[in-house]
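Only one chain is shown below, in C-alpha cells, and it's the form predicted on its own.
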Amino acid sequence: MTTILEQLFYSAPGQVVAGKLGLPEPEVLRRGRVGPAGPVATATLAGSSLGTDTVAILGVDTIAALVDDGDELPAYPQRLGALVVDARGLQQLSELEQLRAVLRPAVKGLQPSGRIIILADDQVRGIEAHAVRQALDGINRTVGKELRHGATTNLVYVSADAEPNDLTSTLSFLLQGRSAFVDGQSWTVRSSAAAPPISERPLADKIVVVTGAARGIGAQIATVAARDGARVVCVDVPAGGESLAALTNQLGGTALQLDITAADAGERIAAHVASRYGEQARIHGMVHNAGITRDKLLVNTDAARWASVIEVNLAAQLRMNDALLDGRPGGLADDGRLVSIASTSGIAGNRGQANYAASKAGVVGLVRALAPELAGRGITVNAVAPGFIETEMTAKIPFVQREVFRRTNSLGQGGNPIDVAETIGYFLDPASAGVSGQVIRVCGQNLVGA
C-alpha cells in the first residue's frame, strides 16, 4: 500500500515537481524472453569471429556496425536493438579508437532498452595488454552510465580456447529482455566441453532446489525454474508453509519446511529427493537463496544479532554443500549447478549491515574457492549480487530513502525479483556450463560501490 507521500510523488503535480529535482519517471525495462527489439549489428576488432560466429548460432539477424570515421557521424537506418562487439585481440592502446569508433555511432542509435555487448580475451601478456584489457572495463562502466532509455551495456572475457557454443547461453542471456537491470557488468566465459545448445526449456525434467522459497524472490526463482522445465523442491522454514504450499501446488512441485541452520539441513534436503523423485535422483540445481538481515551499526550490534545472520546467510550453506556433495542419493549432481545470493553490501560495504556485508562477501568468497574445486566434475558455482530490489523487505524502508535507494543506478529506478530470477536461471542453465566461479550483480549498476 502506497503512503500519502507516495501518493503524492506520483501525483500529476507530484511528478512535475520530481522532473524539476531531477528525478523523471522511470523507463519501463523490456523484461523475459524477449530479444533485441530492433536489427543487431556486430564489429569485429582485430580479427576474431566468435561473436558473429555466436549471434549467428542464436538465428538473430545481424548487420554491419558503423564506424565513426572522423567525417560526419553516420546513422542507422533504424534504431539498433543491440551491438556486439568482439574486441578480443586487442593488445595496444591505440587500437582502443576502433572501439570509440564503434560505440559512439551505436550509442546514439540504440533503440530503449537496447544492448552493447562487448568481448574480450580473459587471459593477456604484457603490460600494455593488460592496460587495454582493464581500460576495456572502465569504457564499459562509463557507456552503461552514459545510455538512456533503459539500454545497457555488459562485457564479456572470454578464454582463449572457447568455442561459439560455450557462449550462447550468454548472449542469448544478454541480449534478451532477461538481463534487463544487468548493466555495466562484466564476467568470464570458459571453455566446457560439457556445454549442450541452448533450448528453450533448459531445465526440463531436471530437479532444482530453492530456498527461502515461500515468497518474494525464492518464489520468483522457484517460478523460472519451473517455467524452465525443472521439478522444484521449494524450501522454507515451518512459519511460511502455508504460503509455501500454495507455490508449489501452483508450480507443480513439492515442498519442504525446513529451518536451513538445522545440523542436517542438507541431508534432510538429500532425503526429501530420493524419497520423492527416486533414489537415484539428483539434485541440478541448488539455489541458496534463504537470508536474513539484522541491521545496526557497529557499535549497537551484539553477539547475537551477529551471529545470527552469520549463521543463516552463510554457515548453513556451507554445511548444506557439505551434505549435498559427498555423493550421497538425492545430492547433487555431477555437471550441477550451485548458486547462491550474494549483495552489492557485501561487494561495497553498507552502513549498518557489517554483519550483513560479511555474510554476503562470504558467499562470494566462498564462490571463488569452490568453483575450481568442483570442476572436475563439471560442476559450476556461481552467485548473484542483488542491488536495490522492490520486495515486501525494501517496501518497509521510508519513503524518501528508498526512492534514493531507487534512483542510484544506471537504470534509475529498483530492480524486480524477476531480474534476480533471470539470471540464476542463466546460472542454472546446463548451456551455461562455461561460467564458474563468477558474481554477478543484479543492481542497475548502482552508481556508488565496487
Given for the second form:
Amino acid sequence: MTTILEQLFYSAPGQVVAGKLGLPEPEVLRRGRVGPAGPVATATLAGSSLGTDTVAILGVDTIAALVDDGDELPAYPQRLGALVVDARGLQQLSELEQLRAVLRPAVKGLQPSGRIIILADDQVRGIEAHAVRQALDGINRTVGKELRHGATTNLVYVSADAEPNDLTSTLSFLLQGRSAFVDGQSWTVRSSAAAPPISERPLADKIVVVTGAARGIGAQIATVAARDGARVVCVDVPAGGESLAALTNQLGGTALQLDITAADAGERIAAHVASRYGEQARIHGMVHNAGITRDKLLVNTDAARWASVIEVNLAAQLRMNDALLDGRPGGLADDGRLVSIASTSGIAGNRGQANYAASKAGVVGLVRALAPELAGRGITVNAVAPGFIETEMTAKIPFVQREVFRRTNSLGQGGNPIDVAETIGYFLDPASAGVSGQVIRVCGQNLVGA
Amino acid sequence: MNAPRSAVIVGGNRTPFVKAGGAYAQASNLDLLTAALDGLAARFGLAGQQLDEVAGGAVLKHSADFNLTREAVLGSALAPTTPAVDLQQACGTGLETVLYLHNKISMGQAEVGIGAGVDSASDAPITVTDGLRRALLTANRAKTVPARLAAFSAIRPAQLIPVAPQVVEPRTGLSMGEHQAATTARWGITREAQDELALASHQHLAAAWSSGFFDDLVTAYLGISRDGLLRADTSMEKLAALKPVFGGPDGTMTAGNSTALTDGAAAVLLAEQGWAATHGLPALARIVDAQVAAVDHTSGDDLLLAPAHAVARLLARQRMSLGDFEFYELHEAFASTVLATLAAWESDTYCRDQLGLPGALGSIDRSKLNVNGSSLAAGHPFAATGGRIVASLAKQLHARGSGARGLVSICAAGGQGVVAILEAV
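Same protein, the form predicted together with its partner chain this time rather than the form predicted on its own?
Next comes the full complex, this chain leading.
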C-alpha cells in the first residue's frame, strides 16, 4: 500500500527536496555476470603474486595500480573499474602505509559500481602481524563507508597454501555485478583439492534444491541456479503450490510440495530426487531458504510463537541435513553444497525478533560447526545474511521506517532478492570448493550488525 | 515383434475442489484445466515437453470450447506441439480419458500422455430457448427485410428467458437425485446408513489432508489449497439435522449425503513403463482391465447402478472375485448410490436376474472403501472425479506394495457406468 507521504516523496518535487536533505536517488547498481567497464588495476604489497595470477586466469586485462608516493596525487587516466590489492605477507604496522598509498588514487578514481578487493593472509604469526590482519578489516570497513556511487570494497583472507584456482570463483564474483550488494565484508578462502575452472554455467546438469522457492528470495535463488545451468527442485508448502508450479515450469525444474517441518522432509526430498533424476542422482546444492517471522517483543512472545520460528528456520534444516547426508539415493553428493540463510537480525539482534534472531544466529553456529565436519567429503557449508532486501515482506514495513532501514547502509538503498541469490550462486559454484564455514552479509554494509 | 508394452500411471494433479459459485466462480473450464495441467507439468518436470497426447473433457461445456483440451494445452507449460482430444461420457469422462491414453500407450500408439477432466458448475453454459434460436437462425438466413421481420415476429416473450443446463435425464425428465431417490427407496437404504457413509467420507478426507497425502496430488489454485466442501467437524447429529432434498418430505437424501455442484479439474500422467523409467518418472500402478456398462433406466432400471453390471463382467473376464482388492473406490454420487451398489452385489436375486450370475457377487470389507474420502466430502466436478480417484488410488496402491489391487467404480448419467482394476507396479 502506497501512502500519500510515500507518493509525495517519490514525486519530482519530492525528490528534489529529498536530495537536499541528503536522501538522493540511489545509484543503479551493476548486476549480473558483468565485469567492470573500466580497467582493473592490480597491486602487490609484499611479494605475493596470488592476486595477479588469479586475475590473469580470469582473462581480465590489468594495469598497474598507481601509488601515492608523497608528491602530487597520481590520477588514473580513465575511471577505474576495480583495484585488486594483494596484501598477503604484510607483517608490520608500518607496511600498512603501502595499502594507503594504492587505495588513495583508486578510491578517488573508481567508477560507479567499481570494486576494491583486498587479499590478506588468513593465518599470521606474531602479535604485530595479528594487529595488521585486524587493521585491514578496519580499513576495508571504512573504505566501504567512504566509497560513492555503488562502488564496494571487500576483504578476502586467504590460507597460505591457496592456489589461484581456489580464488578464481571469489574474485570473479567480487569483480562482477553478482556481488553488487556485498560491501565492507570479509571472509576466508582456503585451498582445496577439488576446485575446477570457473564457468559461465557452473551448475550445468547439477541438481539444486531450494526450499521456500515459491516467492521472493527463494524464487530468485532457484532462478539464478537455473540460469547457471542447474536442474532445480523447487520446494514449498502446498499452500504456495500455484506460484511454485508457475516458477518451476518457467525454470524447467520439478516442484515438490512439502512442509519442511514434517519429520520425514529430508527423506521425501531425497526420494523425489531419486525418483525424478534416477537412483544414482545426488543433490549438488541444498539451499535452506524457507523461513518465517513471528515478531513480538520478548515480553509478549509465548511458547508457540517461539517454537514455530525455531522449528521452521533452524530445527527443520538440521533434520533434513541428517537425512540428506546419510548417503541415501537422492541425498547430498560428496563435493556438494549446503547453504543456509542467516540474517543481520541474527548477527546484531533486532527488537521484537528474539525468536527470529535465535534461529538466524543459530544458523551461523550450524554453519561453523558443520563445515569442518563435512570438509573430508568435499562438502561446503555456508550462509548468507541478508540485510534490507526489497521483498513483499519488507514492502509491508511502514514507509518512514522502511526508508530508514533501506538507506542506512553504505550503498544508500535496499538490496534486491537477486543479490542474495547471486551470493548463494557463488557458494554453489563447484569452483568455490575452498569457501566453507563462511557467513557473508548481503546488506550493502548495513549499520546494523557491523 | 515389439516388446510387451505396459502403460503405467505416473502420478496426478488436481486443483482443490470447491463448491460452485465459490472461489472459482470466475474461473472457466479452460482456466481450471490449464491449472491442473500446469501443476502436473511442474510436479514431473514436463515444462516445454511434447507429449504424445492429452485427452480431456468436461460435462458442462460451452459450444465455443469445442477444442477445450487443446486450448488448455496451448495455454499450459506443455509444448504447444502436444496434440489433444476432447472426450465425454458424463461423469465417466475422467476415467475414460485415462483409459483412452492407457489403451493408446498399450497399443504402441503413444509413449506418454495425460488423461484429464474438468467441470465448472459456476461457468455452466447458458443458452437461449429452441424457439428463439430457430427464429434467430431463420432471420439470419432471410434475404429481405420483410422476411427478416417475419422471422423475428415469430419470437414469443417466454422464449426470451435464458436456459440454464439442468442435471436432468432427457428421456425421463427426472433429475439424477429423483432417480436415485427411487433407487434408495427400492433398496431400502436408510437415512442413517447414508449419513454414516457421508461422515466417513469427510473424516477420511480430513485425515488424508492432515497427513499430507495430497501434497503430491493437488496444487493450490486461486489461493485455495484444500477442498472447500470438506467439513472436518461434521457429525451424525449435524447430518441428521438436514432436511431431505430428494424423494419428497419423507425422503432420506439430504445435501449432506448427496454431492454438491462443484468446480475443479484433475489430470493423470500415464506413460509406457520403460519410457517412464528412462525419463526419470515413477510408475505407481497399471490398469489391469476396465469395463463400461449401461442400464435401461427408461424402462425402470436403477439409473446409477450400471457400475454393478460393469464390475460383474470385469470380474468374470479377469476370473477374480469381489473380495480380491486392497481398496475400493466407489464414486459417491450419492451415499445411497454406493450403498445400493453394495446391496445389489449382495443380492442373490439381483445378481441372478440382472447380472446373469449364479448368485450374489458378495460383500466388500467396508474398511477398504474410499479410505481417503470420496465425492461426498471432496466434491464432484463431474469430469474431474475420474482423475481424482485414479491418481489417489494409484498412490495408495503403490504405498501398499507391488501387486496390490484396487477397484474403481464410477456411475454416470444416461444409466452408464465405468469401472477399472488398478494394480500397484
